[in-house]
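Take a look at this single chain, the form predicted alone, given in structure tokens.
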Amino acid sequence: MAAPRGEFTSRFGFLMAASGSAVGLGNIWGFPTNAASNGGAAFLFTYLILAFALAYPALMAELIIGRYARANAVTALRTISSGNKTRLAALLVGFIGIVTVSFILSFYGIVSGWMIAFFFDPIARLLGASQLSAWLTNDAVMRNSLFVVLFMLVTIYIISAGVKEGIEKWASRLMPSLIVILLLLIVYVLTLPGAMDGLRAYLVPDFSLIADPSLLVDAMGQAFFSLSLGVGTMLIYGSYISSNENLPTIGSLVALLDVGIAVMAGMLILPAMYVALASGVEIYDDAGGLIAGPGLIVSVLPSLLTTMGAIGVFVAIAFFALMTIASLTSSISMLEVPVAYAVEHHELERRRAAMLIGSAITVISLVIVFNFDPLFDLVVTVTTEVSQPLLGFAFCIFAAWIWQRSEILEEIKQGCPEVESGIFWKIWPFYVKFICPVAILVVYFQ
């Protein structure tokens, strides 16, 4: 028999895990560097509004669905669904969804993989350990499936010892670490040469921009993939939420938390960048857009810290320690979706659930690193760009048009009875059942 489910334990429990899993490795480099192409504190003041306006209705409706049905993707949406073809529906965004988050998966662990490696080479040469410093910095097939391993044996760690002991245990030691490490990293930077020029990069505003279409596609696509929708990982984490929480608060904190992260990000990144620039790296690309994605931190940021002399080691190790657990929290959440499936509906054992679908994937991962030219971007696109957007059209499809609206209200009303007077119900449903969809399409024909 399946065991028992778990819950959360406490709201910072839960708020931890759920802004780990929005705050990942796309969100610190990808957020600084969008901003800073698109007109600075102009993208940012866009980005906000979208956040909240967009971003957060469609949070709340996989978090609603998720603590009603008490269950794993694909079962949520057939317990939402009235008739036999919306069950059927249910059925297919469900599994689709299980397939979309496993293989994303599949090719963060290896991008996680190096950030690791880049973790472990700063000790290398504090230990003067050379050459095993060139072979951790040096891009090759070996280091890429050793770490990429290593990577998902911690993630399949962490996920096997359940929701409390692993999830909430786990999420409620590394984001705290990740802010003091975040926080020490931004004060540091800001007191290096051309760091002013980044910051005003990032937060002078260039209005001029603010109704270019670019812009506002870039910050709704922002928010909308750093709060981690689409593939069910809120969907799955909601269903472990106590019935006495409220609802609209807890999932305004997540989204407030996973944007605070992300604009101090930017606070750190951008002004690096432009502290590689005075220390004579090249930060711009032949298109001369800002540098970002992976080349941003194996490429720019490695080379600024090699600058920096022996304070660079030890800034290298805390800034590679920090994107290993932004790495890691957004693994486990994405692990959880796939385990969750197994443990309810084919009563597995988690922890053989666990290594079953890790192991799986890591093979994913260890096929597309032994053939990373032809995969690795065909992965990510396939997943990122086609199937997740079209997911997140779906789940707001099924929480605003299939599911009956009378039930919707009695769940949130389990921990605030006064919800049907307040601002989120008179604004919500309407939000989640035409802007919100109609968005996530413009962003994704764009």
Ligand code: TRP
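Note that the structure is a prediction, hence the values are computed from the model and not measured. Residue numbers count along the first chain shown, from 1. Heads up, when I say rigid core I mean the largest set of C-alphas that superpose within 1.5 Å between the two forms. What changes on going to the form predicted together with the ligand:
- Relative to the superposed core, Y56 shifts its CA atom by less than 2 Å between these two forms.
- After superposition on the rigid core, displacement of the C-alpha of F398 between these two forms stays below 2 Å.
- The Cα shift for T383 between these two forms, taken after rigid core superposition, is smaller than 2 angstroms.
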Given for the second form:
Amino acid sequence: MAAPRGEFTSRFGFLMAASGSAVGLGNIWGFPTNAASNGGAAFLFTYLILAFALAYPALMAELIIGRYARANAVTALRTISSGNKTRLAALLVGFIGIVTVSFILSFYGIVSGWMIAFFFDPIARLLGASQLSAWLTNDAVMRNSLFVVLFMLVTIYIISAGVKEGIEKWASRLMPSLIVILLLLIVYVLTLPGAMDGLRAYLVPDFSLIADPSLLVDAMGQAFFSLSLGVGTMLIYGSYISSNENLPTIGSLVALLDVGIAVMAGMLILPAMYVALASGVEIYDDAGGLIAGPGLIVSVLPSLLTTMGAIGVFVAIAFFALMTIASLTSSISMLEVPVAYAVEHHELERRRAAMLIGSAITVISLVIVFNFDPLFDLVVTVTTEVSQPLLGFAFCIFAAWIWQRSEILEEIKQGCPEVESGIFWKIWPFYVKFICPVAILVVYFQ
Ligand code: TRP
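Please move on to the form predicted together with the ligand, as the form predicted alone is already shown.
Starting with the chain above, the whole complex follows.
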């Protein structure tokens, strides 16, 4: 027998869990570097518009469907479909979502593993273990395998414990720590020489770039990835929200937290890069752009930190703790998608489901680690640039074209009785029906 469904016990718990899912490597690493290579504040500006105009409505679609159906993505999409064909499409979309998010987790786990290794490095140096330190920071198959396994074990452990004792408990501990560490790091980095140049590069817009189609594509991809959309993550978290909650309000709080932390992360990463430049570290790549890929986090920042002497050790510990926490609250939300499906659909016990599926995903990660060059970029591109936008499109179609409008309204009215006369109900249905799908397709085919 499947266990009774879990539920978040408080608004705070849900907010920490959902913003924990949203805030991840995408915010602290992806957003600042995207901004840096797309004209600083021009990107920031476009991103803010897209996040609220496109991603927020799509987020709401997932939360509402999830809470209405109180089930995993496959079951939920089937519940809101009526005809045979749409039910088949529901099965397909739900299932592709589950597969997509599992593959996203398989590469996300690898990068998160690097973050743990870099977290241990300053500790090793503090203890005088220089060989260990060299091993931890050297990009080798052995190290990568070990740390992806470690990271996945922690993820499996939290998901095994369930919604309340696992996801909610850990997100409520980790997210406040993340915010505190981030604030402390920003304050410290802004006092260093060169930081103001970075702040300028970030906040002074180069509006000549704003019409650049690649900026739009990057900003939309960033917004969808960052809000964890399209693969049923937010749907499943939505399915654990109490009926008394006001969905439009908590949805907007999640979006605000996500965007807010991304913007704040920019105030850390860009100034840090220019501080590194001022201390002689190379921050531009061969093409003259800012180094944005893995090199930024695993080479530019560590080089900067080692020039900082003793304090650099503590800053490094804080920074990679921040990255590890951000990764973990996101990875649990990814693993929850297939696990919830297995528990509800195949009546598997949660612990077993978490172990089995988590191990299968770890095996995929290991295959990628062992064949990094051909596989890593491929998996990232197919999941985040092809699959995710198309699934986001499908979710909008399900919410706006297939599901009955009266049922949507009834669902939101629980916990928000006045919704019909408010601004949300005036704008949102039209948005999800027309603007979101069209915009997603237009940007997709750019
Ligand atoms: N949003 C997270 C980030 O910014 C990553 C994430 C969590 C995610 N769950 C997801 C991305 C589901 C895509 C789909 O890092």
